[in-house]
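Take a look at this single chain, the form predicted on its own, given in structure tokens.
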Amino acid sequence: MNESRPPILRIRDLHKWYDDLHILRGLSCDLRAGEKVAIIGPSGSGKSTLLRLLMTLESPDSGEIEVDGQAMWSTTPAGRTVAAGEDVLRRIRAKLGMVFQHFHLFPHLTVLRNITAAPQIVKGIARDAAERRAGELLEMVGLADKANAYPAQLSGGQKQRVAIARALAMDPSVMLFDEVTSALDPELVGEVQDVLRQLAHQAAMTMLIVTHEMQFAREIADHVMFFDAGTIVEQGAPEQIFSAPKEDRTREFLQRVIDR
């Protein structure tokens, strides 16, 4: 990691419980502007939970989260974890874009309207400007001819590319990707990965990518975190993590997922 850049995302001692299940166990990490960070690890290790906390879809039980220097969650001197006010949270959310595993497109809206709705409603962008930007993004993801189609008329890979364009339309500072190829047929995975590669080559784009595709993580990321049991067991450059992991648990995991 380039330590000279200030963190755009700062997480300290984050804990999350679901009933008796301790999902995140004191997790701490930084994400710096422009970095492409891949999170790998077994199911249930807390990878997707972290992204849901960042998008305020879930609340942490304790810990601190800062986005671009603004506290989303903080710990009081009395030890209570409190959320920022709604106005602050709204500003922070606007800096984060997320693409989910299962697309979450609005089935009753066209592709164009799926992309333009949030910029118009949330950010107050004029319809012409929103549609112009949507056209540029559809061109980028290779779907310029699908603007008037509905989600039911698209393949899974096309739906996911629309979901990426929709997130980018809000001009976020950080893009979060949660296993975006795991629900796709194998033959459709490549078309989505190609879009992510294109984004990764943009120096200004900050990306946090949860993935089970090890070769893709090795190729696209400049920093890799290995999660297990709610903690970061090991992190480092892709070459170090995949070729010379220091921790036994990392080696065990990689042997199982790469050799199968």
Given for the second form:
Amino acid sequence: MNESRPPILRIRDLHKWYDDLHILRGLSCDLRAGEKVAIIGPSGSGKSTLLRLLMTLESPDSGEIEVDGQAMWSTTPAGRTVAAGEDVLRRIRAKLGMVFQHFHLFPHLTVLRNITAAPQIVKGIARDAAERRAGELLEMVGLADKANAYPAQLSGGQKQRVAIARALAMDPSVMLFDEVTSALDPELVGEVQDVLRQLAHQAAMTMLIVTHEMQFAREIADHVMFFDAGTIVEQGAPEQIFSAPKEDRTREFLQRVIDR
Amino acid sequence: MIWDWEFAISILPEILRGLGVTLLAVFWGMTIALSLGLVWATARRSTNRLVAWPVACFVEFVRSTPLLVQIFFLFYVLPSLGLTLSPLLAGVVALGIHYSCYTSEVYRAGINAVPRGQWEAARALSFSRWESYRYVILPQAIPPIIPALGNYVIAMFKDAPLLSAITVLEILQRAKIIGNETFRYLEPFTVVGVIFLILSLLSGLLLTRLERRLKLVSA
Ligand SMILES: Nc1ncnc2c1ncn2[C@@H]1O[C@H](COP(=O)(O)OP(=O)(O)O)[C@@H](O)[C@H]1O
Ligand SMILES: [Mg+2]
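Following the display of the form predicted on its own, present the structure of the form predicted together with the partner chain.
Full complex below, order starting with the chain above.
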């Protein structure tokens, strides 16, 4: 990896409260471009909240976030935490793609339109170019024959693969995956994981994957972060985290999920 | 007083002309109500309180004052503020604004029923707020509320005779004039009543069918 480049994601001392719940407690981390990072940890530890902050679906109470060298949230000399201007935020958001646990496909649009809508509307890409690209992406996720179907006609696994194609159509450099197989029937998990594996082969794509599938995390990630109570308790290579965790909390957590 | 068929038929053309004016007023009134209602609904959801709050107050104010007072206000008070509207225009604007405050609540319910995740997915794809409304939220919010909006069309139709109070030559006003001239009130007002009955029943029927169609589509 080229260490001289700034990290694609730079997070410093991030805090988030919901009323009097302290959800993120001073989170800091860097991600290099192309890195595949798995985030594991008990539910309620703030994993989704971090992804939602990155996607600007929520605002932090304090801390700094930089995406590809551009400040999204920064601290003023007076110590106040401020967001970048709306146009900067929009540019930054375009570099990020997100896939949700519950898909959130647009039910009133066909699969094809779900994928072409944002490139056409947001980026102003011509319809036939957008459709050509959507065709390639559908091919990649194995759903070329479903272009004209509506989301309601698809299985959960198919919906999630469309959602991935939809996010990829905007050509993000960072993809955020929030427990994308958790809402699926067990027999449909594999087909979605296959798509993620395929995506992981793209060297330039940075992936931040929140998952409860430890085997999958170990296999796909080149870096694992263990979250607990709003902080990164331990992070490192998958081998180290899964085979030789240093922290008690990591060990307890892994024991609990693997025994299940 | 005995019902006179011949007289009833002879006044029909004049009354139907009045019906034309009534329908015209409802058409334009509803056009205003449907567009302004959407503006109020989105404004009330604005994150900017300086936008959301005054609009909320205005909507509540209009909803809690009688339509007739609003009609009189536009027709009699505005001229003293330097803005004179023709009776029909004042009436249409009053109907439109009054009903926009009801349609806005319908829109709000429709928009609130769209899951949060749809907003989040749109934002994650870099849609602006306006683009989210236009391409993601409203296409899902509006079909289910079409029957409710349709009911307000019927309600406005039944309220339109209030425009006779500011001399608009709509259906009731014409019936009244016929009565004043001939001293026969039974036929003109009965004919008007029957026309309202028929049109209300018809549009009610239409709405039920539309509702069934929409249910089929969404199922
Ligand atoms: N909008 C919200 N309002 C209040 N509490 C919230 C909200 N969103 C999440 N939380 C709470 O924040 C905590 C962390 O949530 P989350 O980031 O979703 O955890 P994880 O994804 O690790 O399971 C949870 O206890 C959750 O109940
Ligand atoms: Mg979560």
